[in-house]
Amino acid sequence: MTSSRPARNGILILGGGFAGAYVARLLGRRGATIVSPENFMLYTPMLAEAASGTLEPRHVVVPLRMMCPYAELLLGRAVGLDEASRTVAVATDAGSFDVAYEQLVLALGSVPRTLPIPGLAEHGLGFKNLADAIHLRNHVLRELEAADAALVASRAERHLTFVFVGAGYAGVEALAELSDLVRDALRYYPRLRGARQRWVLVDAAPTILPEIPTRLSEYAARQLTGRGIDIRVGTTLESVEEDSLVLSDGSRLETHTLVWTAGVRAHPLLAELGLPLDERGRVRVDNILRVEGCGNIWALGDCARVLNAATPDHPDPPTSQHALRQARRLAKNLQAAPRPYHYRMRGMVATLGRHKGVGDVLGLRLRGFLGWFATRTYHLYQLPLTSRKLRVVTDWTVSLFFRRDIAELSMLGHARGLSREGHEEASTISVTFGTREGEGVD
């Protein structure tokens, strides 16, 4: 028989990204359960500085248990949902049981969106959280050493090559800031200071970055081009093996870095709840917040389809700065007489590395060092926590006056244990310092 515990004061949070994350915090001493299968919540829009090394990762993401200290957290995932009964199965390291709730929150993001392209999942570099990002980090490091290692140019060439396709915010802010890391990285790498290093962005759209201003992304795609950067716009990839690509355009390139970061989907539990979903398999939900036909359940953020009465004609983008929005209104809807959800967007920001920027500021357009100053103002802005705060000061300061650390750290997490080898190692090595060292001690 399954055991079964309310939710503290009936409000259920599925999932605790962005979304999930700020309702709880926004509730206040009203409190809520939030079931999420992390402790903390990633602040995604500096992802692309923690791939870099400009962002300690720790920094960039915000404990759920200290942003939300009148929440409950339940480490874990929901399988399963009984509307009739009102409660959530939710599988945890410490067994499944039901959750009951009396009003439930569904905010469980989403995950890539990939294609049936031949060898993208055996070989793509996915760049969704902060495991991609850590990862991401030290493959392009270890790249480093292969090609420093490589004793025939073309196979160095191979190495130095790195291809992103997605052309969005995330694409060109992963791009741009490891494009930075490997600059700053040859330095110490004398036999690769005459190689050629290649960064390619791919994009089906006709426009990098075609979320903000023509002129904004005009003004991105020079920056980019000037450094070096090959933008190949209209433009997919067809087919991906081991150490090269083939693109539509008919062109191979030699890599063993393909960074994929064309867009995402729905998360896929959905599909498994029962509930009203639209084509792109996203939670259909009314103007309040709600989800269609059901009285208690509510939605937002990347996994619903949010209607905003700003901008009737289309749904909320997948942004944190929507996601944020959303949060506070559904907050007060929970509290309260629930209201319509209405939201103009002030602008949009993107950091292109090396002190660059575009921004689209209540309608002043900012490039250069004032758009990269106030993308990283916006950011530090809706960054919760003091402490986080002036953690990510204090890494941008430091930033300033030394060049990114190169140390490859791809052993994190993966700790060998104590095997039968180990001991035996270990036992090897004390008799040979006892044979050299310790002879004719009693």
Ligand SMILES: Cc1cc2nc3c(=O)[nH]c(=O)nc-3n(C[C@H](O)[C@H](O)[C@H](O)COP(=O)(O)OP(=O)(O)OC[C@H]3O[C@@H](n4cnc5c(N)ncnc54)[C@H](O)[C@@H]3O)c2cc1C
Contents of the next structure:
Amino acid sequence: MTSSRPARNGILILGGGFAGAYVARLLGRRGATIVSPENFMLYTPMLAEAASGTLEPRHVVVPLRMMCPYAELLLGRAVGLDEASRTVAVATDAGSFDVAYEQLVLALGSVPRTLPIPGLAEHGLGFKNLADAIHLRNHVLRELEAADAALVASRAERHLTFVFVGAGYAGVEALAELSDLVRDALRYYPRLRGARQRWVLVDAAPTILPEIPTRLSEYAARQLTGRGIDIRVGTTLESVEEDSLVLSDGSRLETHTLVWTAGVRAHPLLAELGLPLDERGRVRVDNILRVEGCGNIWALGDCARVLNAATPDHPDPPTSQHALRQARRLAKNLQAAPRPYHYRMRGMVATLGRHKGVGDVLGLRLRGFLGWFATRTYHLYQLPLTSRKLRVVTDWTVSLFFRRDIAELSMLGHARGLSREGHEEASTISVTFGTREGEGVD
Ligand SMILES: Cc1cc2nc3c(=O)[nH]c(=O)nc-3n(C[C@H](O)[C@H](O)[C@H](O)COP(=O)(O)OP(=O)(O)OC[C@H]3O[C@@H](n4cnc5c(N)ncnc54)[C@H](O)[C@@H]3O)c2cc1C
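Now show me the form predicted together with the named molecule; what you just gave was the form predicted on its own.
Expanding to the full complex; the earlier chain stays at the top.
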């Protein structure tokens, strides 16, 4: 049987990402109840650095209970809405129940948008959350090990070919950071000295980084091309197999690595809630961020089509910068007479790997080291909690003086226990290493 409980102060927030966590934080002592499947907010702009090893993965997330000390956290998922009884069905590890609200905030974010491309679902790697970042890092480091173990050069090259589809923030930053990781790591692979590595960035659009001004995105493209990255705009992915893929320009690339970051779509739960949606499945809200036709349901962030009084021609793009500004307005609208949302962007920043970046800050176009420095400064300023900022600064400082950590930890997720089989396997591995070392001496 299902029982119900009230949301703290009547405010129920679905989603603890940028939008939801900031609304709860900005409500301060008034409090709210957050429903989230994770007990942390992921600071996505730093995800690429977590993948490349510049930042410790734990340091790019902020625990919700610390970030929003006056909010109640329900670790679980919203699974349904009953507007008539003003309740949301929530599934948690402790069972399912209804949570009653007076004001409901939808901040469910987005999910990766995939296309029905043959082989994509089986062989593509995502880059949207912390698990994706750790998995991608481990995958890239395993590819280096496989290249090192390969007996023929053509096989090694296949392991050293990395293809990213989607040239927005996520794809460009991930590619730039991971190519730096591989370049640094190769110092420790003497057998691979001189081996050809290949990084390919593919996008259907005519330019990379459509979120930033054209002059800066052109600069970013020149930077990446200068580092040997093969940029293919106006190109799409046609099909993928385990060890190769085909692009719309007719080329076939031999690779084991396809990273898919080509866009997001609204959270699928929204389609089941009976609320007004736009053609992309996002909830339609009015100019005060209230869901159209609903007196007490609000929405923001990637899951909503948000109209901005400062940019009447187009709704807000799905960025953390906009989610944060929307959260500021919504937290105020929940506490006093609602006012329209209005945000004029003063800048944007993106990193292109170590010591390189682009930024447009207060009308100043920043490139190279200055762009990189501005990007880091901006994200450090935005990251909540002084303790988190200090951890990130410490990681960055260490990375200035020491080389990256290249340990590959994926096996840690599969502890074998003390079985006899496990010991036998371990001794086989040491014999194999011994043989390879012996060969090297000869
Ligand atoms: C790799 C990457 C890099 C990016 N880099 C940048 C950048 O440099 N600059 C920039 O401005 N933007 C960047 N973005 C975009 C930015 O992250 C998003 O626009 C922002 O996170 C949107 O905030 P949100 O709260 O709407 O969604 P999210 O932050 O995705 O939060 C949604 C939350 O809802 C939770 N949720 C999901 N299902 C349920 C459920 N059933 N019940 C309850 N909760 C649920 C999720 O777990 C999540 O915590 C990047 C995105 C990615 C993926």
